[in-house]
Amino acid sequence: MTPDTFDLVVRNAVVITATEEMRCDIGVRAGRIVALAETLGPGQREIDASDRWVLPGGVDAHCHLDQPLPPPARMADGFESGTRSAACGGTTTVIPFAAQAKGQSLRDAVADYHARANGKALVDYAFHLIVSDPTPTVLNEELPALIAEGYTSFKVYMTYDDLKLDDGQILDVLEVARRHGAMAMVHAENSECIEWLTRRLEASGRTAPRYHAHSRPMLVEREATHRAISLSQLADVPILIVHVSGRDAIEQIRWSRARGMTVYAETCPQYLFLTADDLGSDDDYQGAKCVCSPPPRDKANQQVVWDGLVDGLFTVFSSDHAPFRYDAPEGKQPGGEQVPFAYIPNGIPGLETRLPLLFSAGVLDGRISPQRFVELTATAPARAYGLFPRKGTIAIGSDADLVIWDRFAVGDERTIHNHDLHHAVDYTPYEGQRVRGWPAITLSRGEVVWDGRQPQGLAGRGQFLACGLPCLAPRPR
């Protein structure tokens, strides 16, 4: 190979980043982008993009893979099937969670999660932390040391008995984030309200999956969102509210920003493409497939979420992939039984469908620009979690994580069917939905990991990424 030859050239690309669009060839050496020009010299390999859009590989900054859970629950996707599914849907970086169990060392939780991931991932990955037991050792020793080692984001819960923290504990964790420049993520739902409502529903015999939504109305998210914002104000640190489901929480975030607070927000496909009706009826256990928290809301609420995506309220669009098989004793039917809603494992699959759903209904249906799509799904999550500019953009020096998109005419849409997907889950909540775009080719560091027909590359080629500190704007729009 001569010095002027590239390992790979992607020709005739319409490159779209979060800020621009340009027609060019893309030159790659050693897995990095080294040239963007109207016409480049030869490559050992060449891909003709044929004037198709070429976007940065997606960064899914909120997904759960092989996360330890109390038995009998077990996630369907580990790092191999989960990252394979991600690649086939145009995502080239995933950030799942190393979750601390109460009584466990945070350092031990990270070591265990590395053991679960090693040699399995098809695309690159980083770790968030989940802090469920903020002991003095965790707060003063383990967490600061892990931040310095590249675990620069962590999540705290305001609900779930095995994960939730009280307000004082949350303040302690937020203080660590402030001192060390880390990103704190908050699952905001009022646990005591949920427990009270659940007891009342169970006492009246209302235990079908649909009542999951009744036990978690928008007001429990609204109260917890306001409280999380207040705690962040008291600790004087930015926070990111994850999986914001609708109107009430959105109003709290807008209220905080109007007062000069730095509060970031994330939403997910389930709040744009599912509603509470998908949780079924009183005699329909199929609704267990859509049990997640917060739950999907009503149809009118979907427009409120779209408005937040359009006007900059949301910083990040993630899948919150939490994969449980429906017809399995370790999944949505614990022990092989149809159980009351309170005992159904929370979470739905979505790694592979996240980008096609938003690309179709957002970009191709004219709700958002392709640049805003890139910002929400790649650039902003890479910035939020310290991976930019290595990830999340198409630029000289960035990893050659590229997605060449197919766009389909109206009438020629692709229908989502679970048998076409590549996760290890036995259903998709988006079964039958039609989309007008899908990745034709996905490249991870210059290597094809999805060729439009089947996944490519070996498990274990994905690399662990140590994260830097967040580099988002000081105050969201």
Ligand code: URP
Contents of the next structure:
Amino acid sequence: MTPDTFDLVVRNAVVITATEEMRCDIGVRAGRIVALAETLGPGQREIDASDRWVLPGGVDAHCHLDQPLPPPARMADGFESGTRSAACGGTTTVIPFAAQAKGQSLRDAVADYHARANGKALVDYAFHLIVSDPTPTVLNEELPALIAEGYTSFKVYMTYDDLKLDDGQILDVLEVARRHGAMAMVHAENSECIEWLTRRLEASGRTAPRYHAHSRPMLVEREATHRAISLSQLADVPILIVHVSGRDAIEQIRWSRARGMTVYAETCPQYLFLTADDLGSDDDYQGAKCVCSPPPRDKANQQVVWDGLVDGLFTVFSSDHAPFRYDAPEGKQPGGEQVPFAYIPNGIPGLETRLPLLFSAGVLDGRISPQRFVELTATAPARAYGLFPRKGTIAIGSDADLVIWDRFAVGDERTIHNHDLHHAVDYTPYEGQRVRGWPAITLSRGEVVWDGRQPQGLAGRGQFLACGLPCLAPRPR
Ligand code: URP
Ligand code: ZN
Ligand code: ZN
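Could you give the coordinates for the form predicted together with the ligand, as opposed to the form predicted on its own above?
Let us now look at the entire complex, which starts with that chain.
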């Protein structure tokens, strides 16, 4: 072995970043990209990309893994199955949530979450925080210290009894974000409207899963989105509105941008590939498989979300993977019962299917460029949460997190089946959907973690990532 031999060379790659396409070899040493050139010398290991597209590994900046929940609910995926599933779908960094329970110190929540993750992950991971109890100690001591230690983003909820904050509490948290340059993520739905609608639906016997969507119409998201924007303006700090579902919330974000505010936005596969019809009919409980919040809307709203992905309204595209088994007492049938919609755990799986769905319907069907795909799924999330340029791009010095993509011709599509996925959930909401692309090989820090047939590598090889401060452009397009 000569001293300038690479640990790995990926040959004949068509490298796609958020801004470029270049045909080159990729040289890797000690898990990092150290050379990009037309022809590189030998590697101890070589992979021939055969002129296929090589993209940065996905950064899934919104997923829930082994998040503690009030019993009987329990998430199907912890760090082992969740990150395995991520790797097989081309995602090499995940950012789930260390959630503070009311009354719990934020420090304890973080320590507990590390214990859940330690030794289990197949790919690298960072943590967002969920602040549900912003006491003076949390605001003045714990949060500033945790930001300095690499937990630089936190989510606040405007709904869910066990998590929600009132407007004054949200302002307090936003003020900490402003003072320390952290990123505040907002779940924007009006809690009281949801409760009022839920009571009315229950009183009239409309309790099937499909009524979940009726209890959370777009106006409850619109109102809360507008309020969140107003709070961000008052606190004079950017926010990122998560899981934006359709036209009403999008209009509020466009309104804020037109007035010069810095409001970032995230959307998810369920708002492109599912509709409220997937929540079933009155006598059909299977719709519980698609109960998530905000709920999927209709075809017209899918198009509005696509428009936002095309024109730059959306900053990031995440899965919001919130994994519950369907046929399980800790999942969608609490205690073994088919329950009224208000008691069905909210959330659907999507870590493994996030990238193939968008790659197929977005890039290969011609809606977005491959560069925009990389921006939405890897580069922008890495920037938003302080992981760039270590993650989210293909550049000298970056981690060698790479995905070689297979593209299938029209007529030769692959059909999504849950039995082919690697999460621990017993269904996928995308069962039967056809896709025209899938990762052929996923590399994490230069190691193969998905070879196109099987996950590879040992659980525990994934490393915790301390995040820097967000570095997104202050004026979204
Ligand atoms: O229904 C959803 N989205 N569940 C996950 C939790 C959240 O609010 O993101
Ligand atoms: Zn949420
Ligand atoms: Zn979520």
